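A single chain, nothing else alongside it, follows as structure tokens in the form predicted alone.
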Amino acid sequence: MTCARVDSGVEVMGHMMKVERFLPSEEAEALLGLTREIADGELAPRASDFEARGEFPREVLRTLGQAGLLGLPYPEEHGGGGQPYEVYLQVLEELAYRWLTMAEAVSVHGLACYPVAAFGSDEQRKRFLPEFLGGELLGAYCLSEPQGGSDAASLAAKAVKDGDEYVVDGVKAWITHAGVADFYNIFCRTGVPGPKGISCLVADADNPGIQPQRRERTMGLTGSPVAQIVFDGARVPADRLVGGEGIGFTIAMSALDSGRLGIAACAVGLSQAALDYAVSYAKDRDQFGQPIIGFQGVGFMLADMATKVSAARATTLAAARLRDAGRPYSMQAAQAKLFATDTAMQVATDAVQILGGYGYVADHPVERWMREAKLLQIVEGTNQIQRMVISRNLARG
């Protein structure tokens, strides 16, 4: 395998900051170059405005889809990009550096494609994946419920078989892309209590029984629509059952391992943006006759931030390489998500501190990054859940 070394340069406040990447192929190098070009031209100039208005940039997302960025880790035979997860995560990082809402949208869509790709029948893959991965459609992943976010095995939404259809009733909560998605993965109870009674259905968004509710008013990622979805007698054809009855919990947990790596990569991108912005500010800001980066109190803080960002990236990519090699990686995915998102929160908070009063106003993006980083510690399983996953793996030896 040929490895290409790439310096990913992005200009922030007049300074060129670099991330040294070792990519597995020349194709991956070209893909990262395309990603940076699109992200600099289409994402970075729009991020602050869309977030301030709380508007979802659907057309901007289509631009990413037309460039093939919505299906990168899936097989080319089904319309995907055929890229290893190691490369896909670095694409997410580049997107998150410019605009976290867009990187999260790509990650969530990838999660929504996973059930059919990994557990669907050959007929389902041929039928659904070309459209799912083609760049025009957007997916959502309906697992969490108002009373059962982390306790997915206790979900209450149910689907009852009625002839050649399932009738779905219940409520899902905290659904990213609610109301704007074109298809929904619905995790619902078709059998006994507990994980063995859960199944997964794929439904079109225009189903009259699927009723997205009012958007939540969130602290950060205000451009990303999140809401409850009410399923009121939603009739879903039985041939849209993925993996058979009772397989839903297995699908959900397997998908979350991949999804956690996506969120970890998003966290690394946001952390790098906050670090670069803080370094640039500290070089330009003079106090007591010198740039503040020369003061140990600031310089050492930046040194710690840089070290944590590098460690988060390394941890995330190491887990991705295990996944690419077909080896177990559940614990490593949890470790990456835990460490990278905690790092994002700390680095964004420290960036605000370094900017002082300027960091607290919306004229600078660090206050937005700080608010956005908080979400990353919660989605795809809270970081307390990640610690449970890690400790249970340790207990099993």
Second form
Amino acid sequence: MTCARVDSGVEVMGHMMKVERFLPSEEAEALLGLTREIADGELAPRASDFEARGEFPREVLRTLGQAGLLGLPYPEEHGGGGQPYEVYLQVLEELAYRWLTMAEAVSVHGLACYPVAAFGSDEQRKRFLPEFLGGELLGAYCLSEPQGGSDAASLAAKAVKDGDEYVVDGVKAWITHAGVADFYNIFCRTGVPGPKGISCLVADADNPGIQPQRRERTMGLTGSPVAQIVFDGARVPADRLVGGEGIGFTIAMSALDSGRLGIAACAVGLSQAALDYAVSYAKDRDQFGQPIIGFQGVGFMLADMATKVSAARATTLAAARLRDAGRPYSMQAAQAKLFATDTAMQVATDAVQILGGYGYVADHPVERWMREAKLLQIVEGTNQIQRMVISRNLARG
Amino acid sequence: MKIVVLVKQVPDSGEERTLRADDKTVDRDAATKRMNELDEHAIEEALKLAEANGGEVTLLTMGPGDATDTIRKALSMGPDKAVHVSDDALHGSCAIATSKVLAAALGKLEWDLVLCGAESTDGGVQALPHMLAERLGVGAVTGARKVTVEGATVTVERQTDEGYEVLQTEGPAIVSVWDTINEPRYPSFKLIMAAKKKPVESFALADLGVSADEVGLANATSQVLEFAPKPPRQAGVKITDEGEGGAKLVEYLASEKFV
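Same protein, the form predicted in complex with the partner chain this time rather than the form predicted alone?
In what comes next, the whole complex appears, and the chain from above leads the way.
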């Protein structure tokens, strides 16, 4: 497949590696085709520019919502796409290939829909899910706090019942979509210390007690707003409690494994992009009278990159298939997240190396991808947390 | 309001296209096939009008059997159903014969408005809407960048080199559109799946009461006599600066009428 990538005004013509996909249905083939069409038409041409300006592409996300790409893993009866994770993750991968901020937005939004979809009452599902899954309303997920992300059970934000409302006070940190989201999932303490005292509320963004702070000046994904959110006596109707008091930690933990697979898929997409770009460059760039891909030093680097990207994809989809089959997949999700994001970091770094000086300047996207890859090793549980999950599973086994 | 949109499957204009050596018609098998780009704008406009006024959108395609790919793709944008006119005898038909066939097909359908792209990227004749209007005895307002329908009155802003003209006709009418009229929507996942189940009615020439000796290459009113491949790109002109490089450069640009 021949592709032209336009990025920062630099056009690289080359042969993009065609990813061999084994999709489970004709429906999935059509979905991936639609995803590529929209990603090529709407994401790829904007990524570099929006990232440089730090602008969040809310309208592009709406286009994805209208196309039905924002609720893919959720049941059709609530407006979702009824797709297995195996397919949903490949959609995320295709989006991340063109623009990580958008794939992350889809993944975070999907996570934000999860509490109501999985633990909400019938009334809550009917009321919220059509607009959540249709992409009319954008979600954010408020779990981490300034003093603790990995140790979620010790979170401090509290909600106190007052009549038919909860009054929420506290500070949440690293909130993707802060200030642009239409609704926030808030994990807060309604009872005893530890995991059993945590509840989940779904609040509208136009609540005067919900105050997004100044955007963090992040190293990458500069198009995606991330900030602390101060909850200052935010009054949230009691019927916005999801799954009952004390169920919050259960909700957060059961969403974690799915979220990790989402990040793994984003990492695979980013890796593939960096690999394809480096291959294309190495075939085009002549030194000493021949394309540099012909030098073993470069060719073997690319071979290792390609092998790791394939392995990362396979590991991620294998974990997704376990999830789809209803089997335990916590350890496999942690392995996929760990391996795919470490791969993304290495492949993006090597892509910069292969482009040499050109890799280090913003005229080519590889330096941006290298900055973006770093985030993936940190979010949804640092890769040290993933190793902890895996080793505990091994110890238990 | 019932709207019919004419949709044509064409060779992708972004690729190298060629004519067949045997009969000098467009080599449709050599290229990637896709929906004529302007037709997407016609569909978008039809869907908008139907959404605003209520109604139904039907696609009408004349083309070989594999044009069903384009029909499904077009249906996935949202139209309700499609009609596919297909017959081996149609191969190589000229614009006049095409208009005869499409007029016959339109005669079998109920419609208040026919929308189409202002031209197709393969033929580029731009005359089909007028031919159809003549055959059907309705008004044709072409080259629209804006369409409004109030009751039976169809008003268009017709795009010109200098600006636009406002034209009005009473429906039923035929309107062709340029790409400035709107931004076509993407299909949605649900509509793609739904499109597989939407009705596509097939007509052969006999169903339309058109005889095979009125259409096809043998009866075409225009003919390709000969063709040649595009000459290969010439090497550029290199001007070496030996003091008077600037002057030589201007001389060259002037000779090519750039300055």
